[in-house]
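As structure tokens, one chain now follows by itself in the form predicted alone.
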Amino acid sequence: MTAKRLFYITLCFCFFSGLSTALASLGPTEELKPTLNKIIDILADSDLSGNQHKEERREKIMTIAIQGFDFLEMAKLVLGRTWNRIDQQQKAHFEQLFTKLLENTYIGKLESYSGQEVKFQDERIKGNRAKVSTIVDNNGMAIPVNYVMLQKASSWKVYDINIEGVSLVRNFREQFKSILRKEKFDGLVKVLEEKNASFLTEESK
């Protein structure tokens, strides 16, 4: 080998292991910015607007949702103990069926948006677990909102958001405990397959 041809390859090492530890660097504040500027971006745009363009702006924003969001992690919570009793291909229709009720729900709710400023406040990292601290300014009314976040592979993602105090997933998951006592996994399954229809049957309306 010439000491030229070392020479590249040394660089070109250097160069990679150099970007690896950048992107390993980022903080669970500088991942979640962006994901939630892209976001508003969609809902603040008018061409976006409207509920005949509610297909396209649901589309765009679930799939940057779905990169900073660990929708896996949420269903498990949501599930508890229910999640170690149940096979893969049920985990994963479990998944399915919860991010679209969190798609039907919060994102409804986002919808209705009207120019809400998000101030981040802090962020506290705990090993693999970080919450980072906003408050979101509506029309002069201060809202905290907390994510929390978990680091996979390098990656922060949020698995829980918490409002004014309120756990989401501490909320469904005490919704989904009382189901699944009465009515067990495939009961929990029905009720939210039947709760994601009726959406779609208001919004035929």
The other form holds:
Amino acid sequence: MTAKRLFYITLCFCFFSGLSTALASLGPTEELKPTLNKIIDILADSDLSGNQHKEERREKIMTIAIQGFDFLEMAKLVLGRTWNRIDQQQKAHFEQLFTKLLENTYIGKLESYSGQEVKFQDERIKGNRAKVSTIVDNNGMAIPVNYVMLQKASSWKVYDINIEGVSLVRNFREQFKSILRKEKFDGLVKVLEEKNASFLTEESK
Amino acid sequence: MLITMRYTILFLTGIFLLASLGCAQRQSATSVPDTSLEAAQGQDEEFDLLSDDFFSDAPSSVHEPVYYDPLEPMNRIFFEFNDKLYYWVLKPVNTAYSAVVPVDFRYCFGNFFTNLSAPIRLLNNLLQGKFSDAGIVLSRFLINSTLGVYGLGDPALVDFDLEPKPEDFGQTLGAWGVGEGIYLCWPILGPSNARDTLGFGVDVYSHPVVYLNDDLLVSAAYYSGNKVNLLSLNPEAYDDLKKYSLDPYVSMRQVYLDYRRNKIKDKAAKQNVVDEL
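What about the form predicted in complex with the partner chain, after the form predicted alone?
Now the complete complex, all chains and molecules, led by this one.
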């Protein structure tokens, strides 16, 4: 009798503990899907379209993006070794500038698209990193977009986007490296600030 | 005659550059310390940060340096030249062209140019031992040249579901294990490297336009026609690159190298799968 009871208790315990770990850690695709879908929904939302709603729209997109994308990790990667040489304040400032740059460039680009559809192809996991392959259908042209993700504290976040072998992080890193070599960190900050400002003046036109 | 000479010169330059690969690497360690430092730094950083198992499926790429660009000052000059050419000539021409020629026609012309260069893809698929893909290239050529009215349409894709199989000699060389050598930015032609320059020279030779006429002007007209038409179909690509990058030269170099490596690596990865089977 007690043995049977014990067996059931153990069984229940196993079942629930298994369930809870499954709930705690979603796979990379499950984490990425809602993020992308929410961003697409905002872009498709007619109440938020047009230049007059731009700030509101960007703010909403960025709130979602911060949950799904690891901007700190990206900032670290694009700076390379220089990251270790700068202090906390500079790190925070750089992360903020780089996030703004990504917002200006990539969300700016996304805004020009319409009626995009993202198809999830497959995912590969190796240790705490994963690659989720998607196909973006943009007006009949299929673009393969891969999201490279890192697992931190059991949640998966995107730290690189790779399109046909062309890596976003690597591209920025090479550019920054070439600027850092000539103008050091302060020069890079200035270039970033100027670039971000150029989007503001362009938009106010 | 003139055209043959021109390509011979291009071809020889390619061979020279390719032959100089080994030297270029060694030289960079001594005469161009900046570049060698760059490469060395890039290499170990590449592997502690983005040591992407996903990006380096092929074992050869583990040893592949990030890039060699000892001619950067010269390349930058040509990059600037191409930039001016784009904004002063190509873009205005393209704007006029796009205004006059409807987009459907432009796709047709694009198909026509692509179809005409089928011999290049056939040859390179064969050289890489991809016989089924070579068969697809041949079928596509035959279908599109007849049903597609001289290649203006693409019924092979639409009705027969035959995807294009683009291959060029630069990729063939890559698949054969030839290193990419130094990065080059050619005037008019744009980004390339030593290997792809040699590949381009060979591809020019296997293009029917070279055989069908001996006139440099016709070839130049063909080339620029193709270029303008291509641009009219992807008008935003270069503008975006300029707009979104802090150093467009470096950005373009990285895009080119990443894109080409990916094309060649794909092949190597597929080859491994075949070997395993």
